[in-house]
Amino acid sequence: MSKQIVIELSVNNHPGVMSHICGLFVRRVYNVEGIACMPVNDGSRSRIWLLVNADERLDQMVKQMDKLQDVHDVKRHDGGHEVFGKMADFF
């Protein structure tokens, strides 16, 4: 089993960022395991977290995130996220 990935993004909350940065992922035939967002301060902008699985071309994608737009920051949290381990407790 692959070893999982969460690359948490900060990103400017309106329509069609979330489209552009999955399109990123289909575009490269590259697997999104698990989604989180939700809009953080004053709403205009969101958090992320993605849960990949972890091969050769991570570091790329990570790069090509970080080029997009609306993207202000992107962060690969090697070990996991509390956000999936917590979600994990619902299900």
The other form holds:
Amino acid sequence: MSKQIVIELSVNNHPGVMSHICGLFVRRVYNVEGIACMPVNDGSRSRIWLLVNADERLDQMVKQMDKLQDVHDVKRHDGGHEVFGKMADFF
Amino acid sequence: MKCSGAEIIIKLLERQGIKVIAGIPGGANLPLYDALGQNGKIRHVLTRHEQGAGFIAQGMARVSGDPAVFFATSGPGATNTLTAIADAKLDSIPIICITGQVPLGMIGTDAFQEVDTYGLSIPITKHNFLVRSAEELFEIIPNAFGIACSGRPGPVVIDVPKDVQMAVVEFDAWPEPGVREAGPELIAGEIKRAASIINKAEKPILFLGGGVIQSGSAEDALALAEKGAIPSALTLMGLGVVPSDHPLCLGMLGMHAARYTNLVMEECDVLIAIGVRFDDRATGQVAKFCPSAKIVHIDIDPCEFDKIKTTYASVMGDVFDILKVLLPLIEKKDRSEWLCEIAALKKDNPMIIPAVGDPVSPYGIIMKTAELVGNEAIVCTDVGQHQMRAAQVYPFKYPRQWLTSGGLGTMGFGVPAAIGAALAAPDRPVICFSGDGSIMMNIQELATAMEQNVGIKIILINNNALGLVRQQQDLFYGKRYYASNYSHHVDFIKIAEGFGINTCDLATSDDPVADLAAALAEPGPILIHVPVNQDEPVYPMVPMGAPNSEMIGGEKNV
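Previous: the form predicted alone; requested now: the form predicted in complex with the partner chain:
Then the entire complex follows, led off by the chain already shown.
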């Protein structure tokens, strides 16, 4: 299995934001292995965690996500993040 | 104050300075049209297809640099706009498409003329909105303008459900219009480093694209070229940044470049790429593009750095701001050795223009038209052989003179874009080179041209074929011409007459130059028909996927 990386996004919370983000991956034929999303800031924003396989296109993906109007912040966790480990209990 | 959502939209558009809106009404945007009709200050251009409305908006935006607006109804109205929006995305053109949508409560019920406009437009817009209340319009409309023209420009879609258009709200004040935001803060170190690389270069080349035009930096780019004695190659979108007859102008590079232009690129040691995105038609095989060059990439969109070619140095920011700081740091040079080497390459590998003296040949008609219309003219094209020929040989003088569908390569762009150009610049001549394949993809807009009485001069270069497709079948598919010839010869003169448009048929002319001159001098729209041979390829040509050094045709002594 290739190395997996977690991307943490702070975004506006409204219908369509997830489509904008996932669309960036879909149209580059780049699979998103895992997604977690919860509202924060009383629901005005959401935090999204994406689990993706390491790929040479990742730098470009991070820049593209950063460019989206509804994305406030993009963080890369190259060593992974415990959020998906904890979620694994439900699968 | 009390206004409906539709009235709010129209008033906000008026406050943005919008004078012309192209579009088509339908069930889901009728409140918007009713408000537009009551407003009376904005001119509406009723098109015959929503794609035509989109390209009219593009024509206006490309000429003026300011965002232009167009309207469509829900469902098929919205889907018909998609090609024009995708085209604007690839060429970074600020247009705003406002679509009607079924009422909020009916969204998701497969209502009549319902389609997911928001979902469909995500990958082809810079940003898009689905408006969920009339109050949101106060924020969304100015934001849409700000987004469309700030940073790297691009199209914005605003989908407005019918009940949102009809909802009445009370409010105290109008919001400020959305404006272009200042570019990001520059990093002085990046610019100093770029200047030092440029100053140390022995064989530098400027590689200038649409971003130079978008940022209003053509003058400074030319000053940079002149101060550093740096020869300049232009992308299809960058034509006009440096005048074609300027001694440092290398013309367009890439798939249909003059031989010497592509050969010069092979030699350069520093490539200063400004407002370009290294499109495959410009670079050819990427690994062999400017193989010995360090790349200095200057752009407002950081996504473009290292996307196609690894940069040696990048400078992020508004090209206009960057060049103001960069220019004083550039050492004045004469680079006589490098310029002599280029002159020799040019002498041995010049741009060959077949039959240039014949005004009814594929190249001759372009050159003769250019001569007759003069420097003021705006030049629009469709997509195909006529487009590449015009890009190769038209004598460009300044930016925003050249309107062409670059990234998406949309056949059907030319006629509506020319209408938009004429609406934005009513005092200037507007010509449109088209082909018989392309013009048929938006020929219905001849009716719009007639109704609006815009003086566009359409030069229809007719080879009764899909010329570039035929050319590829000739070169790369064993001359197996399939689905690229039209078996029926359309009578374009009769078609134009049917639309009430003036015509000039150079096929039957005894004195084509005199007839062409008379046709170009007529007021109002006119279609000028020029039949040409199918078997005249556009040369040189770099095969798809090959390096730019491997050009077919266009040799000096053939």
